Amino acid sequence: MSSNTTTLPRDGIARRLWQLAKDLLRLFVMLATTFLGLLAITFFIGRVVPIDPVLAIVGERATQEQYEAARHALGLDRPLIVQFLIYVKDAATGNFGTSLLTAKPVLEDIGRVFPATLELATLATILGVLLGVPTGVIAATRPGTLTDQIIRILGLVGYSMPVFWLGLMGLLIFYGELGWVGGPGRLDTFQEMMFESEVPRHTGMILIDSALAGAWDIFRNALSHIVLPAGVLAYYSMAYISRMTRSFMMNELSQEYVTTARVKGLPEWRVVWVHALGNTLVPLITVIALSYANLLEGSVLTETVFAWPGLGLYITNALMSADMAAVMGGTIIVGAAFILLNMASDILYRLIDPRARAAA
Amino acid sequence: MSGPFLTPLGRLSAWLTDPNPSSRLQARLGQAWLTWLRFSRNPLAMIGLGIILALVLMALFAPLLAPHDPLEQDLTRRLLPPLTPGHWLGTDEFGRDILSRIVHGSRITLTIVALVAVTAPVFGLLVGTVSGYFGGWVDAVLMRLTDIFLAFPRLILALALVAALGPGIENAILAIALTAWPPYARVARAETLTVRSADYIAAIRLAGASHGRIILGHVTPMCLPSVIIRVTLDMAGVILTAAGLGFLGLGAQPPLPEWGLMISSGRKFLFDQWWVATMPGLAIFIVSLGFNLLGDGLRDVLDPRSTSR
C-alpha cells in the first residue's frame, strides 16, 4: 500500500485505507487492554474474598492431604500470574464457572436472564429518547423562560431520586392504589403458564415473542407489567438526554447557518427541528448509547424492586447467597456490554460525522 | 477611603469591593465576596445551599432535635400512621419513631459523603496531576488505568467489591471511594496540561523546586475549582449509591437508621403502611436534590466555560 503513495491519483484512497487500518488496530488494542483491565479488577476482587474457596469445597474436617489435593485441582497452588492467565483464557472462552445457586454454568444462566434486561432497557431507552429529545429542543429554543426552568427542574429531580424508591412509589400508586398496571414480575401467573407452554421462544423478549405468535392476551399482559419499570428507568434516561440535547441545540442555534436559514425565510420549525436538530444527531447518538449502557446498570436496583427476572436480579440474588462465580460472571458481562456500547458509539460517531473523519 | 457616614457593614462592603486592594488578603476576600454575590443571585443554588446547611445542622444536633431514641423499640406502638401525636412521621415495624431515625440517619449520610469527599478527589488529583505533569509513559499508563475504571459501571463495581469484602458501612464507603476517583483524575489532568508549560512553572523549576513541590504547591491549586464543582455534583450520586447499597443489604446493617436500609425494611409493608418506605426516600431525595442544585449553581459561578445562561 505504501508503495503507491507517490502516485497522486491513488494517494487519497490508499492513505484513507491505511488510516482506517491504523484506526481499527488502535481501537482493537484499546478494546483488548480495557477487557484485560476489567478481568484484572474482577480477578483481584475474587482474590480478596475472605471465603477460602478450598475450604468451601472440602469442608472444615478435611485432612491436610485432601486440602492440598483440592487446592491443586483448583489451580490455587500455581503462581498468581499463571492463575490470572488461566482466568483470562476461561473468560475468553465463556467459562465463568458454575453457579452455586442454580448448579448450572454461569454463562447459561446469564443467557437465560439477559433477554428480560434487554427488553426492559431497550423500551426505557426508546421512551427516554421520545421524551428527552423534544423537551431538550423546546428548552433550548426558549432559554431562561419558565418552560426552560420547568424542564431543568424536572431533570434535576430525576437526577436526585433513588431509582428503587421511585419504583416502590410507582408500585404503591399505580399498582396498589389505582390498579392501572400489572404488579411485579413480567407476567401474571396464568399468562406466564400460557407463555411457557404455547408461545415459541425466538428472542426471549416476551413482547416480541408473543406478538410474533399473535398471542395478544399475553402481549397486553406483558405490556401492563413492563410499563412501570420501563417508565421509571425512562425518567432517568430522559433527564440525561434532555439536558444534553438542550446544550447541543443551544450550540447549534448560535451558528451562522441558522441565521442564514432564517434570513432566507424558512419557517422557524424547519430551522429548529430539521436544520439545527439534524446537526446535533451525531453527538446525540453518543449520549443515547451512554444512557443505554447506564440503564443496563440501573436495572440492578430496578429489577430487584419489580422482581424482574433479568441480569440485575440474578446478580443481587447471587450476592445474597455469596455465589461469587455468578456475581463475577454477571459483573464481567455487564462491564463488557458497557465497554462495547461505548466503543460502538465512538465508531458510529466517526462514521457519521464528516468532521471527525477528516480529523482522523 | 471609608466615608464617615457609612455603617460598619457598609464600610466592610466598601473595603471588600475596593478596586485597589492594599493587601493580598483584601484582594482574595474581595474576589470571594464578588463570587458570593454572583452565586447568591441564583435562587435555586441558594435553596440547595440551604438544604445542605440544614442537613449539617440536623446531623450536629441530632440528639437534641430527635423526639425519641432512634433505636428504642416499642411493640405496642408499631406501624402508627403519620401525624400521630409524638410520632409526626409515624413509626416502623418495631415501633421506632421514623422522624427520629431520619434525623439520626443524617449523621450516617453525612459521614459517607464526607469520607468519600476527602478520599476520592485527593487520590484523583494525585493521579491526574502526576499524569499531566510528567506526560510520556507515566501519563499513558495512568490514563489507561483511569479509562479502565471509567469503563466499568460504578454501581456494579461497588456491588462486586462489597460482595467480596463483606457487607458493612465501612466497606460500602471504601467501594464508593474506589469507584469515584477516575473522573477527578481526568479533570485534574486536563487542568494540569493547561498550566504545565506556563511561564510561572518554568520560573519555579529554574529556581530549583522539586517535582513534588511544583505539583503540590503550584499545579494542584489550579485544579481545585474544577474538582470542587465535580465533587459537589458527584455527592448526589454518592448518596444515591450508598442508599442503593443499603437497600440491597450491603451497606449499613440493622439496626442502624441508614435511609436506604429503612426503605428496604419498609418495602414489606408498602401497600398497607406506605409511610415506612416513603419517608426515608423523601429524605434521600431532598438531600441529593440539595447537592445537585448547589453543584449546578457553583458551576455557573465558578466555571468560566459554562454558558448555561
The other form holds:
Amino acid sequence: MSSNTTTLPRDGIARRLWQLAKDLLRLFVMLATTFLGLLAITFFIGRVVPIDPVLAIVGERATQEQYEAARHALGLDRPLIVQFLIYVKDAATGNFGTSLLTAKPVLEDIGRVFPATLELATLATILGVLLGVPTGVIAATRPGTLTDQIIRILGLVGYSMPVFWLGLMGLLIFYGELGWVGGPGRLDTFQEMMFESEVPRHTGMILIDSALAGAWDIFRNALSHIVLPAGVLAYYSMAYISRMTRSFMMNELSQEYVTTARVKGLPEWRVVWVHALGNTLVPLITVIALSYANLLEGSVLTETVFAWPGLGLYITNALMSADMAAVMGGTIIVGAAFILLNMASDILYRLIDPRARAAA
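Given the form predicted in complex with the partner chain above, produce the structure of the same protein in the form predicted on its own.
Next up is only this chain, free of partner chains and other molecules.
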C-alpha cells in the first residue's frame, strides 16, 4: 500500500519532467527552424539587391585584380550553397562582418544603438497598453454610442496616418511652436556630454541609467526628448490595441457567463473589468507582443524624423551607404527579436491558459 502511494508521485514527477523536456525540445527546434528561415531570406535578399558589396569596399577606381582579390576575401567566388553555410555559421557566432561606415564589427555597432530603439519601443508599448486597453473596454461596453464612435475614429486615424507625418507635425507644434518638449536626438548637447562622462552604462537606456545614477537633470532632459517620438509610436500602438481589445471584449460580453454574473447581482465594473477582461488576456498578450515587435522593427521612419540614434536609423544610414554587412546584421537582429517576442507570448499563453497546458 505504502509502495503504491510513493510510486505514484514519482511517476507523476517523471511524466512532468518528460513533458517539460519535450516542450523545451519542441521550442528549440521551432526557434532554430524559424531563425534558419530568417537567415535564408536575408541571405538571398542580400544576393539579389542591386548593390555590389565588393565595389562598395574597393571603390569604383579599383583595378580588376583588386576587385577579384576582395571578392575572394569575402568568399563571393564560392558556390552559393557554400556561401550560405558560411553565412549561417558566422551569424550563429555573432559575426556579421565589419561596417563600412564605422570600420567596427557590426555586432558592436548594434550593441551600441539597439538600447535606444529598445527604450523608445518599450516606452511606446507601455503607453499604448495603458491607453489602448481601457479605451477598447470602454468602447465595447458602449457599442454604437458617441463615445464608441469617437474612440473608433481616433483609432482609425492613428492606425492609418503615416507615422513620419505625425512626427513632423509633432515637432512643428510641440517643439517648434510651443517648446513643450525637447528636440531631435536623445539629449541636449551639454546633457549628452554629462551623460557620457558621469553616468555609468548599465543598460544603454538613458532613462534607466540616469535614474540608477541619481542624475535627475539628465533624466528630465532625456524624458523631454523621448516623450514626443514615444507618443507618436504609442498612438499607433494604442490604435491597434484598442481596436483588438474592443473586438475581444464584444465577444466576451455576449457570452453566457457574463449574463449569469449579472443575474447574480455582481457589480458591473467587476463583470467587465475582472471577468470579461480577464478572459481576453490570452489573445491580448499576443496582440501586445506583436505590437511591441512591430515597433521594434518599424520605428525606422520615427527614428529618422527625430534623429533618434537607434537601430532603425543605423540600418537606414547603412543602406544609403551600401553598407550591406550592417544592413543584413541589423535585419537579422530585428527578425530575431520578433521571433523571441512571439515565443515569449506563446509561453505566457501557456502559463495563463490552463487549456493550452492541457492541450500540450
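So that the term is clear: the rigid core is the largest set of C-alpha atoms that superpose within 1.5 Å between two forms. Numbering follows the first chain given and starts at 1. Source: prediction; values computed, not measured.
| said: At a 2 Å cut-off on C-alpha positions, does residue 30 qualify as shifted between the two forms after fitting the rigid core? | reply: After core superposition, the C-alpha of residue 30 moves 2 Å or more between the two forms.
| Cα displacement of residue 63 between the two forms, core-superposed (Å) | So the C-alpha of residue 63 has moved 6.2 Å between the two forms.
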